[in-house]
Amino acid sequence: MATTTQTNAQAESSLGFFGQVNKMFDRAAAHTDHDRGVLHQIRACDNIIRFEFPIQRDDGSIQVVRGYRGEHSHHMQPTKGGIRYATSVNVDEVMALSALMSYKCAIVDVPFGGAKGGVCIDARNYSIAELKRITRRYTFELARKDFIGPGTDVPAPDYGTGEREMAWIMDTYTQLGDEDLNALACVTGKPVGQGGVRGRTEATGRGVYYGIREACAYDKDMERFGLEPGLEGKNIVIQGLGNVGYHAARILEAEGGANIVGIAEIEGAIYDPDGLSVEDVVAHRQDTDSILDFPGAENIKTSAKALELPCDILIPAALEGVITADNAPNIQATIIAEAANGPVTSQADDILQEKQVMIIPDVYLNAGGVTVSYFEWLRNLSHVRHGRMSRRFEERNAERILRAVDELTAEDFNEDLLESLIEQVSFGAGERDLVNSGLEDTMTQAYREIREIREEKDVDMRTAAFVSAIDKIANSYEQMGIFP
């Protein structure tokens, strides 16, 4: 006879994760009144190819690769969505988050469709050359296809890949095609000096953070909760201390007052309820590569164990399916912030909303990246770099009012006090700036928006979320006229 935690596996794998995605649509779907066909062409994959190229290994033997490229929606154009590097990529998990890319565009009012493509390696086991020409005959290949392009179609990183593999991937589109003004923007996350934008590479966690401050900011919401308005104090555990991990822990300490009680990853997690200081857990696991035996934090051998610590907020910022019908039950926090993709499945996501716990829903959370992928995007497109013909003007302007007051005044301010003023005050935003302040209106817009689905409908955050997606791309379809 089958154990429970054998019945639950099965059931989630039998369903999978395009499955879950599509579970959790139907279930936002219902909220909404638009026609049964408009919704399944909203819900459906419109392109995915799968392909396969050989590569010579640095020992001059032959390898075929296999490479995958989904295009969930085309309702807006260009379709957008990482690329990722792992054994685990798959037809249906390309569906599943090219699916998720369409609606976090939505949502977030980014005008893209979704998309996402992989290849099926660990990158770890090559050498830099051996990814290099991985990268670009993958590029060929999406290029030969008609996947890739700044109208078209536009890559981004994603788990095992990185400004890098952007550069690479941007340079072979380069060469391909004849001479075009915009290639540049056939691809984002790339590094700054090759078309890319300050602040793309924080983006994820940043926007994570932007949108736990937003959820925490409403008392009535917290006070439902049980907890205090605000981050200062609330105590975090994290799993993941990869790009968005990392950058999101890093600034809700430094930023939010946040205590970082507990770290994740691969090797093991590890716990201090006083609080651990995420700069030096990073500089002690460059020094032992490893987070275990932290000074003064308390190991466990078993990363997934660190997802059941008790908490205020739980941020699983790793892969998905992490959060199952199996450990669910066992889950202390009181809020759950999705940084990673599909972090919880359907089952799961039941369970924690019977234990009245808070999810804020990846699909909302981490679009951080694709937003700032977007500036990125438009900056390759108008080949003018963010704030470069105003920022100068700003700074002069703020400089000559304070000037102004002070003539206008009965008595001088103190020359000193005058310039420090100046200085304080006469700055001009810089691409970083603006890039930031572009991103946290953003998330704090959408997180309204979604806010309000949920109190008219009294339905939980993701279901709102989805709502807000379907019902976006819906009259994006029918602005089209594809309905007639």
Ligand code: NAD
Second form
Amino acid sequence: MATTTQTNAQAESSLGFFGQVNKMFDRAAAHTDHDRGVLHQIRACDNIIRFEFPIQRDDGSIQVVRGYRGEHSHHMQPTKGGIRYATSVNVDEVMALSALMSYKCAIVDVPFGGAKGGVCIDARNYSIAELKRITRRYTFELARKDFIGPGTDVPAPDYGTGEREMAWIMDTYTQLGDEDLNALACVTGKPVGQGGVRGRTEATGRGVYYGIREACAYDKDMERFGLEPGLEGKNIVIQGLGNVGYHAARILEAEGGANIVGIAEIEGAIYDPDGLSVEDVVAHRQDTDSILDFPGAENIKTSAKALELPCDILIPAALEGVITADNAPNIQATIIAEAANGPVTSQADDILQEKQVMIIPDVYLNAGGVTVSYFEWLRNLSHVRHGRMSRRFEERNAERILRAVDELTAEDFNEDLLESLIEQVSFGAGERDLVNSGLEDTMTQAYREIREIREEKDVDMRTAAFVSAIDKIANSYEQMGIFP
Ligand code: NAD
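The form predicted together with the named molecule, contrasted with the form predicted on its own above:
Up next: the whole complex, starting with the chain shown before.
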């Protein structure tokens, strides 16, 4: 038994992350009838660069840092994808993550090709000043190599980076640019005061919420997995309380009525079957530097062990490859919602399908970030905040309609009722309302498309999501006439 497990683990690692993504791609491609050459082109990673540059540490010493950027597909331009700061960053990871970005953008109809980049550092070991020097120099290298620009390649936040780093990238690019009027659109996920869009920070987590909510909305599907429809009261375990994990957990609890029973972070995990308050856990972590010893909760020694806790929905929201052939047999969750990229290896996927676990795949579920990045990019190119020209007009219009109804109908509203109706109805959408509404519509629509493919081809959700991506990318190649 031990030998078999070792062989499985070895087989997984020899395939690599990009190999695993391609295995999932091939499985889906078998359900399409596209030309083999087209399929080969969709799979291939177009460009990848690796570079090294020196930075000065605060103590005056010089350290050489390694950076990467991969542009997987140029069937749409610009290419788009996050920048990750982690020691795991390597060529294989960048190729895999950029491929997932291509498929993700296609699934949610966002007109970008896929890209991804990263710097091979543990950001916790650097001061803010050092991180700023690394980010600026990394951007300079990208610009010199033509791997960044509003119409070329547009980075965004990912693991270990956030709006602070995006502001540094934007500032560096703007300094280098030749008075490019659209320079702000060279990166998304910026702070709102610097061209960012309201709702981007929590967009991936909010998208995860909309995706899970939609998945739980179908009586027939829930019945198949022995669950009640709806999110209310569902027990959830989440791994990773960073940008994606924190917002997903917070919104699932506050808006979905779900019960967050387990939270795992780098230092270990906590479990309380009666439910944890996400905000209280975050406050406790801020006070004590750890989620452990949270009042009323049981400590679980390792983050990995928390993946095996009993729950309805397990949400890995940290890094890839956390559910493998080794631990997949021990997973107790009925649904795995892949908020992180690539958390389930392809061999684990086979085991989980066998166990009848429903997987909501990463290529769909964490697409909220790139969807709202698209809204930010559009805002930067149009040089106007979403809703700025229509909000007041919409408010007034709704008020005018109500007053006209009041005058034209026999119904004579009393003045208080009329005023209260006007207050409720005459509401012009601000930027955040528009962004959230666009995000909700995108996630809901994409889920329905994938589910339809799943039903039609009798496949699992991941295969259906890849089929959706392959069909859309193949169509755009074919329409462009690249394959006459
Ligand atoms: P983040 O850096 O904000 O947060 C990651 C969190 O995971 C951190 O709190 C970290 O301490 C924790 N963590 C690290 N190792 C862990 C472990 N072994 N167990 C438990 N927790 C651990 O990163 P993020 O932006 O939230 O990204 C998380 C995942 O979501 C990544 O796979 C990323 O590619 C994916 N993703 C992010 C975005 C985005 O908009 N930020 C979009 C799509 C996908």
